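Have a look below at one chain only, the form predicted alone, in structure tokens format.
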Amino acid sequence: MDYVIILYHKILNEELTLSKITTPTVILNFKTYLESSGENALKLAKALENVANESGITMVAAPQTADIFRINDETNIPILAQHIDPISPGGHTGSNLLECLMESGINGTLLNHSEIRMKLADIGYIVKKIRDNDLFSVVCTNNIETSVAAATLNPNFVAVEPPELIGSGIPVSQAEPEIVEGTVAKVKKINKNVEILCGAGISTGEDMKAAMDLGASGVLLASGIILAKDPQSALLDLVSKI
């Protein structure tokens, strides 16, 4: 399934262009590693772009807020915010405002990552605002039950990742395949338009293949690529078996 989203890229005389996010999808959460901050964030984004061009598989960056504008300006890949706060413009010091991040060039956002959990009502509020602005939402969940709840809010993706496996190097697609299979089956009963991503511990081509075999439409990953000696080679390996 293709999701058409607006990509805010400055090309020639700063016209806007449309592009497609297709499945399978690889979303790389840059988190706050030094290896994915500042100049390193741009290098990582360019590695994603190179692999997307070589493999034909959609590569999406989720960098820190401070790096979004530059990555948008210097690459041609979809960009997600790592988080958006359920606020309106005004006095909210330190918050992530959707309207500001749209100006910086995001194409959507992650929501409810295990490192920044949200109330269900707040997730619903942001998902609706994202859809109203023709953007793209990925709601992170930790089990089958929360995945089903998230699917009722109608995001583009639900990314299931048990917290205990995040950063462990143990892929959920192999350690707890029943969570991926159960999430796919139950979410599709609730909302057939929501696609499932597999997160937590994903880092190799075997991991991604296992996730896809279980019914996932892609992966959400972080440290396995960010901390690799050669992130671009690690990304190429990730999609080598698809």
Given for the second form:
4 protein chains.
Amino acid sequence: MDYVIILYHKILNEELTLSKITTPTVILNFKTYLESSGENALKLAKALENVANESGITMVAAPQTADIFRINDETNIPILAQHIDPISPGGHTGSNLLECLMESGINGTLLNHSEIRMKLADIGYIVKKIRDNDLFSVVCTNNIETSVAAATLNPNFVAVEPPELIGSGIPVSQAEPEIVEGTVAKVKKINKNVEILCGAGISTGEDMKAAMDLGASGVLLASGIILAKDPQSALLDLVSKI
Amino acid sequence: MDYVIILYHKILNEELTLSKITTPTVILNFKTYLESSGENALKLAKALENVANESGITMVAAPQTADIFRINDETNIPILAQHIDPISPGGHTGSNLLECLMESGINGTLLNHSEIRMKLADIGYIVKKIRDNDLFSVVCTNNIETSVAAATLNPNFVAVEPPELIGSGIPVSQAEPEIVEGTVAKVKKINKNVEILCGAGISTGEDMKAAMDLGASGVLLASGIILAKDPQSALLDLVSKI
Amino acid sequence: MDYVIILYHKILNEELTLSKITTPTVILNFKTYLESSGENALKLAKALENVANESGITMVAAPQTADIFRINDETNIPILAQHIDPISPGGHTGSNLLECLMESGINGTLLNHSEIRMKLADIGYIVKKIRDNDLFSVVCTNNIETSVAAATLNPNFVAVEPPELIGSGIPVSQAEPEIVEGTVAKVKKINKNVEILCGAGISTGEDMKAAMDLGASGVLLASGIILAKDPQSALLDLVSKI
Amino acid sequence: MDYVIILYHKILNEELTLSKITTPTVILNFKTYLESSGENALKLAKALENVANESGITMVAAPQTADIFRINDETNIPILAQHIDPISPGGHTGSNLLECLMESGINGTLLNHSEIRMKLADIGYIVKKIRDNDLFSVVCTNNIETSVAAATLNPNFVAVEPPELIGSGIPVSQAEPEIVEGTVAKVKKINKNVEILCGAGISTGEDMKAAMDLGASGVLLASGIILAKDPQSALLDLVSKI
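Having looked at the form predicted alone, could you now put up the form predicted in complex with another copy of the chain?
First the chain shown before, then all remaining chains and molecules of the complex.
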């Protein structure tokens, strides 16, 4: 579990900054809640930073695109985009260009979340572009089969999340532990460089411990933390059992 | 031509700032060029600001989402998003929530650009949400018929752009003047509160003058300015004939 | 209510056949239920034909694409596609070309159903192509505003269906009568050639009568009939009050 | 090369019919050309049948959905859909349900063609559903990496087609032979049950021979045959060198 992924993150094309994303890893997907937008996004990012400092565990923020610049400016935690459009520079009104997001401060991106599933060819394109830029990719998947398919594309992480459990409050590690175990076993067999995250329904220390015990290298969270009365306490509880 | 649109722009839900977008209006769609991303986006926004100050003509920036916060922080020009997803707050990973973009500093948005066409129901939803928030909407359209349909939804502007001329360097005001004239005539008949912008192939002072002579209230620009050797000079030329 | 729409339907580009679609009109959207696929689709089309013959009311089938040829071959009722892709002949693997569907026997098409919403530009393109081929278009919409926008494109019918009532069993004519009345009033004001259909939750004779009383020229049905124990009886009941 | 795939094809859920798709295999994607729609689709299917009978080589038709029933009725060749929507029975207006296409006579389907790319999760869903129904799946891909990812999902065939060569008339077997060879090598390493087809720019006997020499089990064709002056002669030439 002490596997270390080293990220070189080019800021403004001028200098290289070294970020370490160590496992266990906690990634918080901010989605598009009011509780995680604008000023609230900044507060949430600072809660992640506080808990990372206190616990020594890597806490990663995945905020909305409009909030990336400011969070990068005011905190010191790794940042992922929630999605990157499979485009090269040019005429793509309304899309998010990787190069632009890099200047804003991302260290990588989520891809293929169940709320914005991507075409196979586009996942292949962006995972490669992310790797070529020494950034960090987390491909979300819905079952063991698609986890294995995604793993052949060589992302850093696969985050397996049965869609019916997302936002349910029922942790996948309890409801369908065989999916997490099966994903770990089959993904590692095909590509041992890929780490597995456990998503969907995770919010407590028990959930996270169960996920790690099943072989996951970390967790992907969202509403369970964002909508908690006190997100920072919820994050502290999350990492309390490992 | 001295029609004035007054915008109330809520910053951080705390105070109201008054922006005036007067016609003639120049809107620069930054798209996703490297020349209009990150640091370059900021330079381009400052060029717009300089030309606005010099000419007294409203110059509006429509940058990528990741650059909005910074441009709002460092310049004083109106900012449009290039697109807004038709969502309400909640679980919509990878989307851009209007409320989040408002906190970043937008005064409104482009909608339905030919590079990111929208469903009719979604245009209706977002145009209404934009109006309810005292922001500013520009619906792009491809011909007279869809311009009239869009105008019934009561946006502030319709920007008519025959798709085959976008990025062509051939100005619509020259190639198909009857589309601009026809759009002005038929849109004004159905909804006199909607102003018409002329897009596609516009880059010079001649083009802009021709557009205004056909009844347009302004222009929507992109690559002709973004890729110019000296964008600020190109913008000065653009407004030199009116 | 005796308004008559005359359709010329070109079969195999060889001869013209005259179909009359008179109002009141009943359109049954077969969707993709097993109860309305293949052999079952044929049975359902025959039930429509029987009720049309018995009642004198126009009954229209909108089956899945794969079932159109056979239903046209074995029944004598008007047929609509459920959707037509906005393409011209060429390389569009997996799409449905209007010209191909015409050879299979369609008299027109549904467009923009809530389960397959279309882009504004695409609705404009297909409504025009349908009219140019003397076929029949029904544009589905979600509220008064988008109904008016759709009506400016000059389809034969607008079918207004509040999405939250689709498949609910709660008839729009009862739950939100003001939407039907408002759509009739505002659409007729902007384009008196467009007839209004009432969709969402309609299944009984009471529902249909209420819809007609609100100014609709007919109804758009689906699960209420398809999943009925005896669809033919359900259809007979539907038209029993007018 | 004498590898045999046996297909059980359920017709009307009543009886099982045995189809043999032997390699080498020729699949003709009819796309949406007028030359391959309606009556012309039937003629093209009969040309495929004639050449299959004459050459002993399996010739498969992939017509538009509206033409499947008739081609199945009037010819004796295997039929693939061009695409199947990732849905289960229910409310999915405008989609094509697998169960409905099976009743119309398909033996399987193309999936993820470059003109209708699919999401990874949807490819996984449909490939499994196809296999569960003893049908035949051909997943199109754009390069070696996505071919390997697709192969882990266990379809019958992967058809690799560099998008820039599709419809170009330049055969992939000549322009980028390393893509075909690399796909064969890497796919067979990960899943030896998957056969590789060579697509993009193939139209002559030379092209097909080259494809087979690179390890492909057959070819996926389209405009090179459909738009030929005499498609039947073109098909005879195609299989003349093997």
